[in-house]
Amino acid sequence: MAADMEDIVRLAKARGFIFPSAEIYGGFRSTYDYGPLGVNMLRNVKNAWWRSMVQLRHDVVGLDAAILSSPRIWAASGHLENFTDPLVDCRNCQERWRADHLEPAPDGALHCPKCESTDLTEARAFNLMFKTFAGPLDDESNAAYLRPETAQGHFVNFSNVLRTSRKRPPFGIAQVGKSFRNEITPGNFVFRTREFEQMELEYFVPPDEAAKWFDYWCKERFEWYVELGIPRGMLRLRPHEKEELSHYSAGTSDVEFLFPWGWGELEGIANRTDYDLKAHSAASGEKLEYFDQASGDRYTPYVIEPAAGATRTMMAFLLAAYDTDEVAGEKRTVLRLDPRLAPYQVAVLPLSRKDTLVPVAQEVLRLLQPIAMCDYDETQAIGRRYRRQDEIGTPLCVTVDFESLEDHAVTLRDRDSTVQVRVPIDRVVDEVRSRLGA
């Protein structure tokens, strides 16, 4: 693992994972753009989540709800009233801070982290939602909000999904999408940003089964990170203290990762009870219930919610995969990413740019592209190209050399072991598929 966060920040920018947004204009605080490698890896993280949570299950269906939403949703959900952070201002240096993030001095006073002044304003509630206006007039009749979480889309569509999917509790609705929070103190690279992506499941269960399913999803989600390559020692499941719980939660546990600065949340698993469905039912006048025809029971389901951040999860996988070792007396940096997460699974490398090799290499590339995301690189010495692919996490390199013209075979190199084997071109697809588990 990268011991220093700066190792990942440097690698992310230098190799094209993540760039500061609007950098040519001096940047825009706490916003980032995902480059050629980053967009591939972030998509792979989301695809791995979707495969696990939807594709491989029969009890979960998908949803893609709108980002812009009615104020009535957020009034009913409690976000207009409760989705706040306590905010203080330093009268000396004019910096703004979250009061609950300030450590009291021995005298009990709060000190400004920047100038150490104790001349701070009283804490006041600061709502984290981004407000905008939908329509020609900037007045309250046209007020709208960018969603601070994807979850409410699941709840307001509960009846639609129940009717069209013909599911019955326990069943889930999954969604991956953008959310927006006007964080007072964003930071730690992409760990806390104002624009981010969430991977959320709302799992609707009979009320008397909520505890069972809460435990199930805590274990299931913890193992997902392990199965994709994060060592167990870098993860923990931490139950929330009573005073930490959100207004809707009867119990929450976080899957946390050991970041360079300490433990931080990757995913929260919450028992949201029937709070949301009942709140929207009361506010809208629509019944959001389930009727069990077999038993004749009618009830409002409880909801178990595993909610993960896609961007911070990607960062955790990068940190866990970062390694340095020595090959042939030379130090190298290597990302030991699971092939399912790596930006490229295969790199095709002609030994030389000579006309005789390039057509063969491009034909090998065409063979492999249907089964894997491939990079193609014909510049610099082959050793340097291997090092670059190691550094960006590519599991396999396929080298076309002058012998390929004679034996119709290529050299297949493994990222982690650096072992190289000769494989006939007509078998390279099967060999790569086998090694990638595709």
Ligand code: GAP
Given for the second form:
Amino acid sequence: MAADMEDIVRLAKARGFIFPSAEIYGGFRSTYDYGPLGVNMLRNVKNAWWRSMVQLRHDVVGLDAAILSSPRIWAASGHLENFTDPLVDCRNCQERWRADHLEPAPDGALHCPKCESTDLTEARAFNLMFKTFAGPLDDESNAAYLRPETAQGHFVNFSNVLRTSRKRPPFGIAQVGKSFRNEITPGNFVFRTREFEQMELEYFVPPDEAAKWFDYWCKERFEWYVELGIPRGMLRLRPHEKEELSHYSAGTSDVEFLFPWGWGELEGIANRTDYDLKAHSAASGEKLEYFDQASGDRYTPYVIEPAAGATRTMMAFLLAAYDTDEVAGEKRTVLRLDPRLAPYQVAVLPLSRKDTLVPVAQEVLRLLQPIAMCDYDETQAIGRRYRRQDEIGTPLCVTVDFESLEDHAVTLRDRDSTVQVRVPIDRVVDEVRSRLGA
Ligand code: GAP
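Switch over from the form predicted alone to the form predicted in complex with glycyl-adenosine-5'-phosphate, please.
Full assembly next; the chain just shown is listed first.
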């Protein structure tokens, strides 16, 4: 069962996934903090991406470039000039909107979604980059920008990576990190925020292979979401219309997810051609090319870019995993998260706080911690503790009870089926490992 937004926002806050930022000061403009569960899950999303894009491949290497770097990057890349959204003001209520997000009414006119007035200003280009000043003087010579995409770090380091990694096209550079955009209308929880995390691959290919690799990455990236548990029916691949394309793109397809309000982008796969490498070559005077010693060919590679949002994707995983069912006549909420994404893979639960059980439970905890992220909880009745773990998506609970003192075994409970089996303590690590597929 797919959740609606209220379910997820409530669960995220109540259980410690995502909190509104600066809540004690009334919050701050659609910014969010990731709590004890959220930080685990977001890390798992990023690790799953890194594993698939870097660890399991021989043709991709990683990078962690600076967020704050030379403003010349953004002049050369075209972002200073073109990274804009069309902004309109409502003259009646003074609210600001993105013109391309307003639905025209049946009379064809654009209406303010807040007060319904049609008295809107002409759209003007609003640059989304956050400007700041590097150094003590806030004058134009010290102007700098927070990066609006992690990409560009990949392009300006192209020669460094090529030289040190000894790769040749087709090869890729992967990066995960924060990006910042001064969005006109952030919203829908963490779907559109001003500070967010991206997971981006720039895959450099011989120009005549660009079409082939574009198709390859569209398929590959679509399947990544399916493999991690999003039902195919909640995903689609949508090619961009010509007028939607970014200033650098010769073709883009989005992997979209069926959010409660409709289809929305999780990831864009773009053919950036040789736009960026050529732009930085021209602006810096450094040749950003590949020289093929075998054939004697020198060329500027084309770039296929699968660019995903980590924070947005985490929300999609939460929405897709949310379910309710009945266990022993009682309604429960369960997050059917893939174990690789769940904030905790195992919860160790002593049946009671009695002195005799706690040391055994903590010994079991110490056995499991090296192979899984574990929660440990000795409060409340066991049934309530199971419900709490179901609600946060923990795939396995390990319960230490009074029998454990006699038979040196524990009860292993499965989140989805709720089936419980008895496992000897000296086999619990192997059993958990095999169930988690770890
Ligand atoms: N380098 C290409 C690029 O940045 P994009 O489509 O603008 O492409 C890639 O961004 C992904 O980053 C999006 O598919 C989305 O998941 C995420 N993203 C973009 N803007 C975002 C925002 N304001 N809040 C949260 N995620 C965002």
